[in-house]
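As structure tokens, one chain now follows by itself in the form predicted on its own.
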Amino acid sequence: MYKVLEKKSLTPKAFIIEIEAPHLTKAGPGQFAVIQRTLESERIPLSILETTDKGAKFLVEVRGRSTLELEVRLNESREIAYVEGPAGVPFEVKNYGRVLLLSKNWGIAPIINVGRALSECGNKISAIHVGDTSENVYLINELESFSGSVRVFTEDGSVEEGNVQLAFRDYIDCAGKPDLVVCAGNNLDSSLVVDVCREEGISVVSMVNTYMLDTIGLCLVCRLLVNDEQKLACVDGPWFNGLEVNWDYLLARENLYEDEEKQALEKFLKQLEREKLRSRR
């Protein structure tokens, strides 16, 4: 079992956990880990926010059954059964020049992890973070600690209204084209960022999101197409040249288990309700 040294709530939809896992202490920028609360729980790939002297910290955004289970059960027991990693290929850190970091919701965690390393390498950093709502805006102070400028938007207008594509175009109009864009968040928004980069002739490195099982390249669940060649997000990624990714293929695979995910969440919510009723007796 692995100890959860800290669990800190950020908003009703997000929290940070620090896990004691010595094998994660030397993770490179942009790598991730896979955790299971119990050995029967779903394996959850989580981007590493930062490494510590005892393990690593992660941002967890509650999106479905497994992340909700993690939030609820860690309030009962600060232990996790399994932690695997560091996984994936580290981000290629070098001096690109002017770099724009673009994150959506939970994507701010890998963006901070990579952006800090790029800043230390001498890049001039600017950043844009977009949330669905103000509850998806967090860790802005950490982003500001190494970025020359940071702008925050929300799609519902609870902060400055805007989506990733509009925010990106506004940046280009005001500051000009960056030498590199680095984006992380959901695949749809990343694909919109890539569309602008393709139109404007801007290099872009994107984090892709896929289902994952074994994370060692055997199950093929995380496959995607890059330059019409099959790649695996777990061993070849999660960072790719965004202009070479077949985003339509990636987005189509996202919906494979949509019904099962809804059913799993509904079942767990009913289970929590039963537990709450029993506790009142």
Contents of the next structure:
Amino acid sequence: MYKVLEKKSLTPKAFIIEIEAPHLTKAGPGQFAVIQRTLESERIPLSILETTDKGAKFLVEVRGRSTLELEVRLNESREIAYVEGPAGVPFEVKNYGRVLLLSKNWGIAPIINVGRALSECGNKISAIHVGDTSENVYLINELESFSGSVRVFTEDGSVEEGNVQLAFRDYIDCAGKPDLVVCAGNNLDSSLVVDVCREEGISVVSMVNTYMLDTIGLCLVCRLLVNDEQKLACVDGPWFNGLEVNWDYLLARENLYEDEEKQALEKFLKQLEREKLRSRR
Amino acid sequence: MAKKIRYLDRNKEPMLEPSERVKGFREYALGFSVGLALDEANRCLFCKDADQRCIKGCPINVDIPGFIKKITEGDLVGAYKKLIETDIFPSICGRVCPQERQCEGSCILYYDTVRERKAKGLPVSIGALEKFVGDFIRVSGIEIEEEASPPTGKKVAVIGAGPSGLGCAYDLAKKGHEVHVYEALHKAGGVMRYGIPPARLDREIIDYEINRLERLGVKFFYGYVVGRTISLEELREKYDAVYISVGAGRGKLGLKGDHLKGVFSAIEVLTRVNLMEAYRFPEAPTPVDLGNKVAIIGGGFTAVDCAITSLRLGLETHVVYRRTRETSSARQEEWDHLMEEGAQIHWLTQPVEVLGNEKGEVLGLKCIKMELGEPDESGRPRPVPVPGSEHVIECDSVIFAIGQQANPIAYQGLLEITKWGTVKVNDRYETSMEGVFAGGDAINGGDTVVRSLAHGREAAKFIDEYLKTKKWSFTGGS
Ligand SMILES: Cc1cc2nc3c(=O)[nH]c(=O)nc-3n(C[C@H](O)[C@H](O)[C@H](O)COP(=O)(O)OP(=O)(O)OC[C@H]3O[C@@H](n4cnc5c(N)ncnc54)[C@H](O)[C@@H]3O)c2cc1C
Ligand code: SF4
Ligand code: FES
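And the form predicted in complex with its partner chain, for comparison with the form predicted on its own?
Let's see the whole complex now, leading with the same chain.
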């Protein structure tokens, strides 16, 4: 059993946990971990936000049953049965020059992890974060702590209205082309960013989002095409040269389990309602 | 009076009816009762030259007449002790070994291995007897003392908790070494846990065996992906020796259309259902979605296990294999079981393309019929396409069960490998890094549970020698 040392709510949709797990303390930038609250729970991959003396911190955005279950149950017991990691290949940290970080929703967690390392290595950092709504805007102070400029938008206009691609174009118009773009959070947005990078001749490293199951390179559910070659997000990624990723392939394999996810969430919500009823009686 | 040879009256293990079998994932082979086991044990001739027969046919060389004799004497504890001298997991091997190609295939009642000719009978049900003994001990609660030697102060890391790693850990622990097993997943057992369906191997059995190892002092560390969480070199520095038993579990695809959403590797489907219990979805949180009709490509153990799984999920199940039933590496009786359960098996059928629509959904599997032509290098007749025999098997999902490939992340760039990506070893299981040994599927790319187990136990012997002498003889090259 691993202890959850801290659980802090950021917005109604997101919280931070720190897990005590000695094997995570030496994780490299951009790596992730896989957690299961109980041995029967779904295996949830989570980007490492920050390593600590005792383990690592994660940002969890509540999106479906498993993340909701984590949120609810961790209030009852601060224990996690299984923590795998660090997994994936660390981001290649070196001096690229001017780096622009682009994050969507929870993508800000890996972006902060990578951005901090890039800044320590002498890169000049700017950042843009876009949330679906203001509930997906968090950790901006952390981003600011190592970035020269940070801009924040939301797609619903609750903060300044904007989307990733427009914000990126706007950035180029005002500040010129960066030497490197790093983006994370959402395949569709990343693919649009990559389109701009291709047009403008800018290097880009993106985190890809795929389903994951075993996360050790066995099942192939996380497969993608990079330079027409099959790669696995779990052991070869999650960071790839965005220009080489076949985004259509990734997008076509998204939402594989959408119906099931909806069903599982509904079922869990009903269970929570029942539990509430019971405790009222 | 001379004992009458009972050539043909082989006892069959009782089975669930096919209609019952497909209702769920409980075991369908119910095992011998005491009466059946005693009667079957009495069929054995206790051949003096059994080491040229059944024992030789067994990859781990179980003293077969030895343990069967104990059954006939009513000494089941003795039979168990005899078994675990060589095969530490009799309940598992009795269930999953292809005995017809091993011990039972070389039983004198069925085939005379010394004169190399067919005999007139049916072999002793060695597998079912082995399973009976293992199950009897487990279910009876009799605790068999398995004592470890006094601590040697040496530490060994085992990477991967499949049968090979478990076998190695068991012997090293018994020899008094401190053994730490590093496993990436959240449960031990390897393919036995995430691949083989519970309908063939109840998970309680694996738990029981892991518990035996823990009682011997073996420590398990889950969530460690060697090569990512911790490197092989780091482990090598921290321990006196390392055994690599990471298997060769990476799935394989490879057909036009295999990017479609409804296309899965066998390992993905089996892991979802057997490890994560997706058959209980949504009670269990991990889903599986194969639609209503599934086509499974392949003809080995893995294809059979996928079919067992999809039938129990209630799906119309097609198995597509380019060769014939005789060349399949799965247990022959499994094909009969599958057909009884309603699977449609397309022998001599070569898939050529997965057909799908814009949305990434699978519509069908395009295939071509094959016929047997001239023998190939291995002497088996080569299947050749029948012109004009293209046809489409309509389905919502396609599962590739065409074998696995090496998963090299634990040793990539650090050890000499073969052209298949597996670890290169000498006949002492030594790799190109001193103090690092390897065995199981990680060195032969995919074989059987029992052979992996045998590797683990043999390697433990060489590891023990190395810990004492520090002699290393790997020279590479070959
Ligand atoms: C579906 C299927 C059905 C089969 N059915 C049968 C059968 O009925 N009878 C039979 O005899 N054989 C069968 N086989 C073959 C048999 O399962 C294998 O030969 C055997 O399991 C190999 O054992 P192993 O210990 O070498 O590897 P595995 O069982 O593959 O175990 C390797 C372990 O290492 C772990 N691992 C991998 N990489 C790492 C890493 N980097 N760090 C840490 N841990 C790692 C894995 O999670 C796994 O637990 C079957 C195979 C499959 C795929
Ligand atoms: S060959 Fe058959 S009859 Fe002879 S000892 Fe082995 S199991 Fe018994
Ligand atoms: S998650 Fe299974 S191969 Fe990557």
